[in-house]
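The form predicted on its own is given below as one chain in structure tokens.
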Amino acid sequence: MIRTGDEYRESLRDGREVWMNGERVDDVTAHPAFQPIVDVRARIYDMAHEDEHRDTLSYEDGGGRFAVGLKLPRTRADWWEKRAAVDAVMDEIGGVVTRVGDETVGEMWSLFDGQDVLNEVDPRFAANIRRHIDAVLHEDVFHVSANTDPKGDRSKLPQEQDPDMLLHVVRETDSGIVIRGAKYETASAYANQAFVKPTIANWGDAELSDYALGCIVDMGAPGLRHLCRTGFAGRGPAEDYPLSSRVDEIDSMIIFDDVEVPWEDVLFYRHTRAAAFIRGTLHRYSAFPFVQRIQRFADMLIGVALHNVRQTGLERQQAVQEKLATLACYREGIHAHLTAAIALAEPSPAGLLMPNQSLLYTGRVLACSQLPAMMHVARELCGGQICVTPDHAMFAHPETAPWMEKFYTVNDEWTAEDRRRLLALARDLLNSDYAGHRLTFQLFAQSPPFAHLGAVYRNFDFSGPLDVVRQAAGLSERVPA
């Protein structure tokens, strides 16, 4: 039931059209920019088969084993197990990866909660979402999410400009629908399928729209092209870029050039209420693993900062301790929101168990909004050496190595090589192109900051504070709580 890493790699050799740096990529499993992250995803598959990780990453049901990350959440224990599985993966790979399946499959669970909305359009669509959720679990496919369109001039309706700026249906056939447009998606070039849905509800008062579309698309489908940004892996030696060289997740603009989607893969179509529903509930599950990864990123910030101040003998200074405590408060704030979201989890409309929505979304705001400041605190604690230290080649060359050894050896515990390794990791985490990309990624990965706050507004229970003030002020019973 659960795939191996080699089976995953073989599934990507399907003739898909992938481009990078102006060249066609023949095999993403062997290309230097893609191979490291493909290997990470393959490693996750293989971990589930190993004695050390099997019970953490998979579970048994009816004689078969299935991935914990893809399991429909019905109990608090399910959420604790998902959290443990993510931690185990991050421990194994020594970095943070986000789009590896468990963080995106939850979006389908949100539509599972909206089956009554789908049934208003066509009962087949509700049946389709149930079948696809089951297929993801039983076939163990690498499932991702496609949301953001190029959009064009956002002051205009899609029909008032090039209609392809938003993905839309161009025609129906007996076997399905034909779609055209583009989406931006992380990991599409090395995933198996994507849940494609609209990112904005720019339809005016229309009840029907060719842009109100949700479907499952095979990432190797005819007519689909992956136009990828330049990868960070391979730009420099792995010794100098220990994160960029291993865990860079490639983003793509996916071109849908009259791609046919079978009717059994259509989840909603021409129904703006269904599209609005999924936009409003899209992250009710997937925000949890997303925020958990920022907690792991916070652990890395604390680790590089604390190792550095201990190396240089500054840990006992009060100003340094205050900055470390600031990082710790940030990390524990995320941890508290995630823990409380499980403890106070609530039932969903379809009988699943959602993390407490108010706590989850406020935790996401905390994690994302404070991340830039926390990265800068870590930079301060690491000091200027992360931007001026020479590369690994300088430490290795016979003529320069003695000087590097002399000036980078701190004491008997911290040799020049250990200090170089720590500074290289800190630079890649905080100052590199990869670091800047990771920071910017938070601005679109689960919608922009204003949408994060909008989710809090929709899910926070304002009646409690209103009732507190109504009673304290002695307002009349006519004042609503």
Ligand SMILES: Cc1cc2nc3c(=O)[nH]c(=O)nc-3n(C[C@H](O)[C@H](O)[C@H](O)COP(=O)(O)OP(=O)(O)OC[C@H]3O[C@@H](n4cnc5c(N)ncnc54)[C@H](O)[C@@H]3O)c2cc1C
The other form holds:
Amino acid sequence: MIRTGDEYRESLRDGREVWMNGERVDDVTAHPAFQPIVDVRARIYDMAHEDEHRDTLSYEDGGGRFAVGLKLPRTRADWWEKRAAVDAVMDEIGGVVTRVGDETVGEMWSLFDGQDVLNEVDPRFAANIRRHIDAVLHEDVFHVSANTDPKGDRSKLPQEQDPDMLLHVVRETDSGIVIRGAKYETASAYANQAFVKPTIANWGDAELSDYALGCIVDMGAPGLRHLCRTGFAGRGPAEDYPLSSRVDEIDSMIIFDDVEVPWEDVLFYRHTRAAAFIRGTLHRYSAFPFVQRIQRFADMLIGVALHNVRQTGLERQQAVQEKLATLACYREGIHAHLTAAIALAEPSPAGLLMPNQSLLYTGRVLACSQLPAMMHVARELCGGQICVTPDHAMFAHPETAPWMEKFYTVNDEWTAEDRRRLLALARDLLNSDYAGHRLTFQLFAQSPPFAHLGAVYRNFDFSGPLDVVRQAAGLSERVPA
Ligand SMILES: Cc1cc2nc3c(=O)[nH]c(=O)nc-3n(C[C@H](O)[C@H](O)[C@H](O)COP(=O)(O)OP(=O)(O)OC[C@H]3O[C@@H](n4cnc5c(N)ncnc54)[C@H](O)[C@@H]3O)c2cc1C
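The form predicted together with the ligand is what I want next, because the block you gave corresponds to the form predicted on its own; please supply it.
Full complex below, order starting with the chain above.
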């Protein structure tokens, strides 16, 4: 049931149409920008087969083995196991990757919870929903998420502008629906399928709409084009950009140029109530692994800052300790939210176990909204040398190397080469083009900040504070609860 890395690689050689830097990519498994991230995804598949990682990344059920990350969560133990599996992957790759499947599959569990509501709205697709939820687990597919359309002029309804600004159905055929438009999607070019559903947009108030559409789309389907942004991997010298030159998750604009989706892959269709329901519950599970990645990122911020102040002998300064403590509070704040979300997990409408929703969503706001400030604290602790240090070639050239050696050797423990390596990592983490990209990823990839706060507003139980004040002020019974 669990695939190998090579089986995954083979699944990508399906004639898909992928473009980068104005060129068609023949084979994403061999292209310099894609190969590193494909290899990371393949490594995750392979880890599940190895003695050292098998029990962390996979589990046995009815004679078969399945991926821990794809398991429908029913107990607290399931959540602890998922958390441990993500940590094992991050340890293995020595950095942070997010869109590798476990973080997007949770949207399918939201769909599992939504089966009754979707059936009630339109019962035609009930069997498709069940089959696809089952297939993700049993076929171990790499599954990603497609929500965000280009959207165009937001002051207008989609029908009042180029209709393709939001993905929509153009016609029905005997075998399915034909869809047209575009979506932004990380990892689509090297994933197997995507759960495609509407973005946050101006729907108008119609009950039925060609834009209310949820389906599973094969990432190699005819008519689908992946137009990718330039990759970071392999762009800079590895010595100077140790994170980004090693691996980079590629985002694409995927074009649906009249793509036919078979009826058996349609999950909901035309009912705006179904679309609104799905949007409202989308991140109920997937916010957990998303926020977990930020905890790992926070560890990296603390690590570079502390190594640096130890190198430069500044750790004993109280003001420096306070900044390190600020980073630790941020990291532990995320850790506490995730841990409490498991400890106080709650049953979902369909009998799964959801992380405590209020704690999970407030944790996501804490992690995302404070990230820029925390990156800045780490940058401040690293000092200006992260942006003025000459590159590796200067440490290597016979004429300049002695000077670099002289001024970058700190003491017996910290050689010039170790100092250079730390500063290069810190620069890539905090100051590079890639660092800005990662920050924007955390800001937007699981919807924008206003939607994160909207999720908090809908899930925090306001009745407690209202009661506290009702009692303290002696308010009358007429005041609404
Ligand atoms: C690196 C990266 C990776 C991504 N990967 C994926 C992916 O895998 N799958 C996917 O579907 N999407 C992905 N996205 C897209 C992401 O979901 C969108 O960027 C996000 O939903 C915001 O949409 P937008 O970019 O169109 O911003 P806009 O809608 O233009 O919003 C920009 C800003 O306008 C304001 N604003 C807009 N509408 C409102 C409103 N209704 N109320 C209040 N303020 C508002 C807010 O300040 C908001 O931040 C990715 C984005 C990035 C940057």
